[in-house]
Amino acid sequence: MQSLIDPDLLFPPEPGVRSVARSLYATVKDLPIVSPHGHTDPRWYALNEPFPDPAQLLIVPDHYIFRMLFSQGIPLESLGVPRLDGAPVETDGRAIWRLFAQNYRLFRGTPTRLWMDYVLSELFGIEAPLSAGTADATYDAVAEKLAEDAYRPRALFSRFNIEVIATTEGALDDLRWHQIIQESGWSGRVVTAYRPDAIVDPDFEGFSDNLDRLAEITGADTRTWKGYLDAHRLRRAFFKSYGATSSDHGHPTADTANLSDAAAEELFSRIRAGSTDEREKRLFRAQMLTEMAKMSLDDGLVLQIHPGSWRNHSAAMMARFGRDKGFDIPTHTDYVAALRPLLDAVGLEPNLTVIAFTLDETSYARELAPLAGVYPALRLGPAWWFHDSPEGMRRFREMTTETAGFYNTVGFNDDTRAFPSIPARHDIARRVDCAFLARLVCEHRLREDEAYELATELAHTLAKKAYRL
């Protein structure tokens, strides 16, 4: 069968370097996948039902796809994206797929194109490039496969050679799907992660009601600072009972604070009372990152900070479609000053792991690599979101390795909602890393035996170690 993926994809053009890259890649391409952070739906693994039609699986929920199409004037309604007001949207999967195929050229040169070609070729056996002319045949071929038991979630989990995958749930989630997975006897390892944004961000919709709900769930008095912190501890313990090894925090900035107990209590009282002061809300988010880090010292959860996204940039689209519809935009992000209060409090602790991500690549060499290169508690997350691309991964290695090395990074995580694309994303990361290591070998900056060891570390071992999996 002809593949849409060239065997030398992303390897250097120089014959000598390419040969080394090929050899390195051959040792890691079939390693098990460790997916320590992502947003796949635990319902899939719990119920193990067939996936829906190709459009509902691959297009409608994927903001990488529909944001590009929308930028070219294609309404989200015509792509089947649900509206908050319940107004009609396209529901014919074939019509949605045809529209996508007609505009597939828009993805030339993007990582989305690489991921989709990989999925169509390697997972569904498609040989012809996707286009308007092949849309129906491709749709039928994918739909036929999705009807087979071999394409149900648990079967694909095994086929993808996933060793462990982490989903991400909000702090108020009852984790019922994880309970079903846990009680099913299935051998696949699916764990959760604690995402408390809805109860630490005063700008989150329904924040006050969320704190009331937190009180109901935990029995703690969330009207007081002590009770509020106790409620977090209880929820973190609950999440750990379903396998959680990490918490995740999607704050607008990387700001942290380390207030006295009295000052923190006073701030919480104002926030709980509905303060609209932007400085107080920002300070509260900052304080809560440090509080979460302190809790991590006690319960061992790895702390992930995903800052620097202006979420839901278009108010009109937020009102019409809700969150996560492609309108999150990277912003300039400070780390040196922002993280100092947290690092002053716990940064020298060797048993704590704080993983910092960024959407601001200018911070790699100037701020993040020097910080991670000295603070024992700090590690660098991989190229993320808008930079989860071959170029972004190369830039990450080029700008961080000389100061932070490899071992202050945490391998790769796919951070995806798109389950079928997970093997593609890990394969691309492994290819990019092998190409980078091959260059170091051919420049005589790294011994070949070291490169083989590192290839395995970057593809598999570092993620397991960093996320305590």
The other form holds:
Amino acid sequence: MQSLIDPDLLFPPEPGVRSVARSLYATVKDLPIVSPHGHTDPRWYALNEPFPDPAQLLIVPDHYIFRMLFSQGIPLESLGVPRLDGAPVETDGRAIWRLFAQNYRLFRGTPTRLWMDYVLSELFGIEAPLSAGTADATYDAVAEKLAEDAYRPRALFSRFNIEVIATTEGALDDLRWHQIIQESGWSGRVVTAYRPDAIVDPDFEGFSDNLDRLAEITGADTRTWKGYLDAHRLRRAFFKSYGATSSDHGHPTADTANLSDAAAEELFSRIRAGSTDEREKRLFRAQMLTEMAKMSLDDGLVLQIHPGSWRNHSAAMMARFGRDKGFDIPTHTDYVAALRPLLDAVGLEPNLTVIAFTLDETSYARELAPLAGVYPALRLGPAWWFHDSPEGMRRFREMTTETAGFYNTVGFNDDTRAFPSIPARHDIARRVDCAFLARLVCEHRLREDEAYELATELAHTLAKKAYRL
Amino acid sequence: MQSLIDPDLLFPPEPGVRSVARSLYATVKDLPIVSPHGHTDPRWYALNEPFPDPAQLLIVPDHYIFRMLFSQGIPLESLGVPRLDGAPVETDGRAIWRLFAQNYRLFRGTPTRLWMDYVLSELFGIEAPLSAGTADATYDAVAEKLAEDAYRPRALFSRFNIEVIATTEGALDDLRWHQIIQESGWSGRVVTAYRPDAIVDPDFEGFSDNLDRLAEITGADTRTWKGYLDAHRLRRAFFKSYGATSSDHGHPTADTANLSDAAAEELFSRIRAGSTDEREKRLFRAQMLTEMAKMSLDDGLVLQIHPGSWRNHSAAMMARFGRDKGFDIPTHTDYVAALRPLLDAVGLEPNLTVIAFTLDETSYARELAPLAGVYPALRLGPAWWFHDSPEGMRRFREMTTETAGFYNTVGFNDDTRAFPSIPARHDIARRVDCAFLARLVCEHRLREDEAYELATELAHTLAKKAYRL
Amino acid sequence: MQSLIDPDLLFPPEPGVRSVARSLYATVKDLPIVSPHGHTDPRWYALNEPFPDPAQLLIVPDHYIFRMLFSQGIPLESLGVPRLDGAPVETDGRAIWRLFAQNYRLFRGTPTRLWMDYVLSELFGIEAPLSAGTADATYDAVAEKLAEDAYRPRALFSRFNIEVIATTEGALDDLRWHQIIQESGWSGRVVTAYRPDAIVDPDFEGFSDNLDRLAEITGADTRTWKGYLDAHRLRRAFFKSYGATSSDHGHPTADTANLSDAAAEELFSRIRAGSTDEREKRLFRAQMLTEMAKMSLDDGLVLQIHPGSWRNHSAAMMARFGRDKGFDIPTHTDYVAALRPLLDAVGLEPNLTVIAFTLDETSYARELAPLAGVYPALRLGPAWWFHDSPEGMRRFREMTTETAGFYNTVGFNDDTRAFPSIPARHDIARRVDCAFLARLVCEHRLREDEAYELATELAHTLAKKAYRL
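Mind sharing the form predicted in complex with another copy of the chain? What's above is the form predicted on its own.
Up next: the whole complex, starting with the chain shown before.
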């Protein structure tokens, strides 16, 4: 039986180009995985417990999957997604899996389909295409493997050939799982990343309480601007002690500001007092990006900006199921005006690294590549979220390379909570990059020796360098 | 002599991909045409009279054609386009045709060229490329055919293998032609669609008179909000009795609103009194989209939103020739904020179908695919108007499929007044989709059996299902 | 040793398409160069002195090059870019060249790489890829050639087969170099173009003094609106006497206005008095585009609009190095609303030519092609600046042709200060266009005879016609 994953997956059909793509890919497919940005749970690596049933592992937590099923009228309850009100939802993994399998055709042409086929095929040895007819057999085969020790987190970590992986924790997190990992003597390299949204965004749930908690944790006086900034510095140092090399910021826009100390202090006092003025809240978030960049100059953390998502677009779904249920929608995002205050402040610093991501592909060629192609501090994050897909990654290369080159990009991020899919995601990114390079070679825009060098850099080196890992 | 239409038209040149595209296309090329949205004249089907001369049929009413000729300095008068002031324009069909033929090179690389070659070749049996030298012979051959009974509307309807076609009528239309068709016993299925712009848009010519007329027709009191809504319900039911399964809304933006009953009633009274406040008029149009969606929940009509065209951009041309003269220009269109009120109101209803179109391709990957990929009520209309072209349709698939999948799209719309071009338009859409599917197959992103299934669904099934035909 | 430039550079890898592309290209590769828009220095052609050392010729003035190197942390001082404060910068051409060569990998995948390889290979006969190891040998070989008479400007002009080239001069320029060229009896055709930004943009350095100077030069009273417009007319006539067939306007946006004479006069008086009102300054720039278009109707100059660049984005770099140091960043640019006043005023005139450029590719299919596809006065400038690249030019054709056709475009602009790169730029544009045409042929969207005709038109004829050269 044919494998679910063809050896030539994603390579251009023209035989000459395919041949070059294959050769390039052969040199990178077994390179270790550097995963500098993601959302796996450090608890997995700390406790090394077996993963739960196939549905709880592969379906229930994956917003790519349940959003598509929901779009075709399948209730989230029937997919086991928990309700905030505690009303009953499906808990039978097999029932959830069957529903998914019956509707697997919905994913045709999507990256989810490729990731899932890859996981079933390469990780679980499944050979039959997933469908209503094969649902049970597939479920059983996956469940059986998950019970084996070889499928526990640390074993998979080795099997996946992960050189280093970053998780993301909130600024108030005690990093207990990272502590356990560090103390366990295990050789796997898992680092954290500093995500301070809860203490930077006045609209975040419990913002004021969060600042009180921050004061407790750090001993800094978060009622003052100076104390608040000190508290950040202390937390950043704490995160660095658990390997963090980066911070991450999920703002609604890419707005930045660079107020005078006095103006920033005055603004903070109004925000701290609970200002509900939208303009002030926006300005505070904007100012904090620049503050974070200035701290990065001191402590070396790489600053990641992930803007442009309208979070929780459906009020009803937010009320019923909470955040992260597939209702985050990209919006038009400006960078040229938005990033200017930050870039004027620190953009010329060659020792600073700010990585900008976008959900608005129109900014690739128009804004982000021209900015990253001149400011020493700025790098382009890879194609992100909805655009972390074959066509999306191809467009990223086609629209950024000519102005920003390859060396102002930072390799691949898998950005995932779905641990079993990590090799799939990196593999697909490597294939897409090799396909792009192969086209450049066959159009004589790049020599073959250069393409080999680049293939390795895109698959491995650039991420290590950019994220200082 | 070679046909004007090559059997491999639009298939990718790489032999392996072309071979798959050919095979897929062979299974769909003869499927019946489902045309769920268009602007052909129901009078044709009702009276079944012969079509007029070649120029009056193929040139004078086609804004794609006369706008391109006008852009190169050819006056619309010389193309027979009537002036509002009744000043003389060219009426000699042959003269108009010659002018078109002499300038046929202007259409190189455009869909108009493909549609016209297809019509000349497949419908009229012309073999010689159109040019100044072949203008007269072509004209004569077409004119001769048009005089035959086999070229009358109903005969062509059969020949084109049209399973069902929708026309579009204004809300005040008496649907007399549809009544004649219905009573004629003819087997052709022609349905109407409810287009209420004239009684929904305060900027529409004669808006106030239109509401008075609406009252006369329906017996509802259109001076009150409740009566006005009732009048809509009555007209929708009337349209349904002539087969309508959809409504259609051509707003300048995609803005929607969801006011309280009291606020909506208050707004309507101001609008009814002739408010000239732009904000109020915008808000009324926005509110009415949500009202229509709510009525759709009751009566099952599919709601189509066609936003983002700046109509009649040239004031001078509007004054001289009136509407629809090629001066409608797409604009930047937002959907994420604009559709939110409607989606909050009814977006989670799996029994509602709202089909969103766009003239702003930047919204495909950034906004529309993410929205349609999660809201059960939302589907993506096909590439529209200027984008109903090989490159435009390819971009539509490349930018929507990975996030929305194929099943949140609704097949093809020909959206045309040009009856003879309907098979050409469907054929080209089928070819482009087969080419896209063939690439996915050859890049091993889709199995061949899946591609066959999808080819039929994209060509036929999805349109029937989405439009409930 | 293989040439740095492969004969099949940029042709699609599929053998059938490549073969057509090759054949098309063979018919255009030796056509004379028409360069209707650029920034070479007329002094070169006037004095015909040898060019300076390789670095001063090829690196120091090229913002594509130094911006990329700067983005990776290389100070502009080390690349010989002069500082405004006169602080020392590198002056050793060899040292600059070595730094460039060591970092040449940064340009992989960029047009700069192709242009540079083309210049080194085709103009200087270099065979070895540029790298740290070949830096000195390359430098020596280039320097040696530059000392030869065959490498002086006029000899290269002949060798490059330039039929006509336009330079760009400010409205206050005395055109002395053009006068010398004209009087020299040399057969090379070098024309100027009228660039009045310094007397049209109230934000331009020395705007008020510039208007005083304009009065001195022309004898017109630039304190009055009428006198100011007369001064423009006189300067345009003067520029025409040195061959100018076009004017060029580099506004921040595409905004136009069409005020009444009285309102325009009133606005001018406030601007002349030094208004600092941003709205007034914007309105004045907008009004002046329409005034220029009206003058074009009289004197036949082709009007070029180059909007949408945020100039000198970094305040610190502007202060240290001045303008044009790679910190001009494209922004979102609207055309539909912006151009309407001008198009309402003169857009229907078939004897006027307005050429619109963009740095915002999202406007190609959405706005510019629909506008140019209907307004007789409007044409589309080629892919510009960051988009003058293989992928950028391909996207331009893919996104404009279906709606605007080929004949509403105007051929290629090299738009360069880099004289030695002119053949490279035209060659690459010809290759990209032939590749695009070859695809259309092989997808049977265009006959081969049409493609040959178009290849010549795109490479040569359209530019001559559109620019009236």
